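First, one chain by itself: the form predicted alone, in structure tokens.
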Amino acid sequence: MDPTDIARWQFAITTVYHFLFVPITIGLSAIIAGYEITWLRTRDERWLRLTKFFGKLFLINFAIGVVTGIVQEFQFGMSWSDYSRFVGDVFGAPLAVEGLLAFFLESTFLGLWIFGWDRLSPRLHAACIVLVHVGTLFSAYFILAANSWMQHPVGYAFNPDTGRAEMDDFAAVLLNKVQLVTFPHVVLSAYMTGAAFVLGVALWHLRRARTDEDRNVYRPAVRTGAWLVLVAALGVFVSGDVQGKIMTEVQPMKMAAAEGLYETEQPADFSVFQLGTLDGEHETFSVKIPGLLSFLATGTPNGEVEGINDLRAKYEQTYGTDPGAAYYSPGDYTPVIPLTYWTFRLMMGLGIAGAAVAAWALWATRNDRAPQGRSVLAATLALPFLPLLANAFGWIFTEVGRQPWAVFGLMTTERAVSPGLTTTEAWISLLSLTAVYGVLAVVEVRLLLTWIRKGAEELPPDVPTDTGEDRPLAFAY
């Protein structure tokens, strides 16, 4: 392997590895929030028992969070230095921003948050988490807003004489139309995954209660995490929708390539999974519905989609004046095929099979009724991860769409890699990163199933049933 592909290789790793904990915490501050809300305005306890359950695990999943969250930055030097050099005036902006910003916004009141338990009235106390979740928003904006460019790039000019894109537009990066339906279908996907992490842990708890008394507690956690599993799948499948067509838009090769879809059709039917060779050339066996993917590429079953073939053509006689023979570098323009379409197929699958579970939860746990036996034993392990490798697939997809671009139609990712970057350094990065990520995920582990087995543990006898702004809450988190 050379450098190139082994840089990409930790990109990749480290990039997942950290987004399975982002929409965790954008879900769970938002519910956490929403619980300690619920308290206040009905003084029941059970809630208030909630918000510190669920609000431990949600401090162990922001803290590794961001250790892994620091080095993604840190990469953008070591490996993508030509990247960094090219991007560094549009890309710098909306990161430098997340980090004045939103990062600092988290931070101060989830501090807050954590030590004014005994220190703040009850509403302020509230405020703050209500505020760590705003934050949480502002920092995935920021974020999506540079993703977004490097999809679809506005706001620039490439300057010749330094070999830079240059920002000349702010307000056009962070309203690029691919953020603006981005933004929404990440946060939804977020509280998705946020709820059913929720409904998972609490169905778990439920099956194992032994009292009326826990089985009120976890009860509502259940009935209020699989609502927002179902709400939140709503938006989400319409978001997406709304991108797929943007997607289109921008990037036609990515929506071709999630079908395999070689040759321009109209209308164009979508593959439910396909069995032969993705190299247009064999096709053994496949389930189709007519039209579906000119539907999601266009919004109408009868819309032409252009395939693979033309679009080579067509950026072949495009592609590589502008910014220069320095950031180009040959090819057909095309992305690993099988991982652009099972990804998608896997995106969409765990996303409806996580919503499938939600609604089966709904049901067994109508009129006061604690489901038993294995089945809600497996619903309560595959809850959580459903949604969680959805959002991995559907980045995976995202990424890999877009070869052979970094930066689409500008930069390919072969010239943004680190040109003094040797096989050996890359090693070295790759297998150190890739071994302290595997000792956080270890621990991650060991730290939530503690703190999930010993549940939402009952008050002690002085705290404050009232919620008078002049009474701090009497205990300490």
Given for the second form:
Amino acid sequence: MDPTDIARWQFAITTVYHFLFVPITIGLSAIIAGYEITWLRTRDERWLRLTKFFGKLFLINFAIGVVTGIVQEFQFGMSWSDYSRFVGDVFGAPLAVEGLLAFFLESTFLGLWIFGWDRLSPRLHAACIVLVHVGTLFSAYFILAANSWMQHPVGYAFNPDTGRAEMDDFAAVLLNKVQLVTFPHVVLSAYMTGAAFVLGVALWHLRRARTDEDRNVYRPAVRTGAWLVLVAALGVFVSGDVQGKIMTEVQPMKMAAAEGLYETEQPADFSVFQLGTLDGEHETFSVKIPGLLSFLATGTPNGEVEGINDLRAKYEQTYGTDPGAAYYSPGDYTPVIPLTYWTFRLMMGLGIAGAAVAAWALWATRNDRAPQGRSVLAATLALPFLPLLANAFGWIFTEVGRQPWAVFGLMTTERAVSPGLTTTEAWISLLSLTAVYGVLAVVEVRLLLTWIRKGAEELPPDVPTDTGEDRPLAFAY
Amino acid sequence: MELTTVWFVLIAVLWIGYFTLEGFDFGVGLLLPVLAHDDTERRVMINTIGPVWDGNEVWLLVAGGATFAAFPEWYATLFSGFYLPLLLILIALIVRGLAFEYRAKRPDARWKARWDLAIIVGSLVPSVLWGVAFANILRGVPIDSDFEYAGGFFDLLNPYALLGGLTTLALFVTHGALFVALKTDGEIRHRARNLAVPSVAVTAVLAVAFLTWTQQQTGTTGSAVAFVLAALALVGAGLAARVGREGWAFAGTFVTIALAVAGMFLALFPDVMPSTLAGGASLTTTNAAATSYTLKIMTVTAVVFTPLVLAYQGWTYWVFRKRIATHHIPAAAESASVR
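Alt. form predicted together with the partner chain, vs. the form predicted alone above:
Zooming out: every chain and molecule, the one shown earlier first.
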């Protein structure tokens, strides 16, 4: 492999890995804030137990999300320096603002939340986790604004003298129409992911619960988790639908690739799955829903959807047949079709499956029921993974679907890489990061399982309030 | 002042924030095997920085992001050129960050010992390599006319840069020792105080050598003033440590680091990354900068939000101002009952 391919693998691995933890962080911080506020209002200790239980799982997850995020920020300069030179004027700004507005907020108030149980008033303490959540939302907003710009560059002008894209409208970058639908889509999937995690964990404990007291703790977690999964899922589907239409408008090739649609069709059918080579030559078997693709792409059941072949011809006309000079061969304006096709389906399918399992859980726990048996076990094991994997495939889809562009229509990925990057450096970096991430995945999962198994512990008996200087810390590492 | 100069100053401020703040939490990590004799004492030390280390590290992330936005060419040349050292720093920060969060999450001693090692190595590697990196930036590196770094990994390991690395290491150790003395009570405080005075002396020797060398290479009047004041602050820190005024001593190393970094940026200006290559091009505040539109947007954001960030970060230090001693560490309740 040449350095570009290695750098691409590294970016893909580190990004997908980082994004396993980010949605849980966003979703869980919101849910924990909800629990703590409910505890403040009701003074019902069950909510405090849930706050502390999921708080611990949240911290184990948050830590790994943060440290893998550091790599993301520096990777642009390390492996993609020509990209950084070309777009720094536009792309750097949301990144810098993310640091200033989001990272400081998250890290500072998380520290206060972890260690502040006996240092802050209960209201102030709850405010800290709310601010952590707000920080995660800011973070998501600005990083997605940067990504949306790569999908659909706006608010800039190309300067031939400096040879770079230069920002002329920051508001346009922040209010990019792709961004305005991507942000709700991603945040809602994060809520869905966090809620599915809570639901899975709580359902497992509810199944094992032997006392009424235990059941009383986990039931509300199951119910709130299931409702949140469903509501969030609805939002994910709606925003995803809008996103599909905008995507068809700004990146028609991505939609065509997602469908393996070679010839322009009107109306276009949606293929649920397709066996064959996906090169448009040999379709052996497929299941199609008439007109659905037209509806997804354009909003009307008989709208025209452009096919890959027409789009490629169009792009060759617009961007030339040799856009990357030495790096490039004509006819490369299509992303990897099978990857795009299947990740698109896996994203949607796993998301729908997650919502279905949550609906089942809601039904199974109606009227104080505490379901037993293997079906519960299967559901609890599957639940956290369904949205989690849907997120991962969603990212792979959206990033692979943009190829060969790093910035759509402006810069190809091949040209974005650091020219000085050697194969050796790239390998050292890819292998060491992958090895570290692999080890950490094992550590993290084992640690999570240990603490999930412990469950929501009973609160320590109220010691007479000892305000003396010698009293032990409420929390210490 | 030109916006490019404003941003040069702001980037300097962000690095000053990073080195003064994370400097002491690196120091605490480095001194873990020296000042703590058992697990409870290690926990005392770790908990002095527990609530704040993550916020300290964000200064680095913001410095990186701000460089990307304000000086994209600098960001690109620096991070692609210093590829492997930076990778080492990133991996060190990854394992270090997780170590704080994970070490107490299981009771067994081997688990803890491994994470302790992660804290020590994770503090050591960046402490040395940041010094090496900054020394190389000041000294200049081979950069060709396309602003590409044309050297290799071993070009970065020259004597001047290694002295820079040792200097930051010594500074952070001293800074950390004074922080531990300020934030703990009992035996550990005692040990930290005893270590601080010789540590200041060693640091002073290294720092004077490094800063003099720097001054000789690229110094200006401004940097000379900053370096002299930095040295005076270090001496002041040593004197304060000797008489047991820990707050003043810590403030002394804080000011030392701030002035030393400020001096280095003064010595660098108007370059941001000088080239040593014949026919190469140096990166300067103007040819590396973003457009004035982007800089304006960023300036407004920084003016509005930086005071807010300083206020709430400062408040955190106030909330956790109490000294910690072994009797404050809760019995391993967090971890003992894991099945």
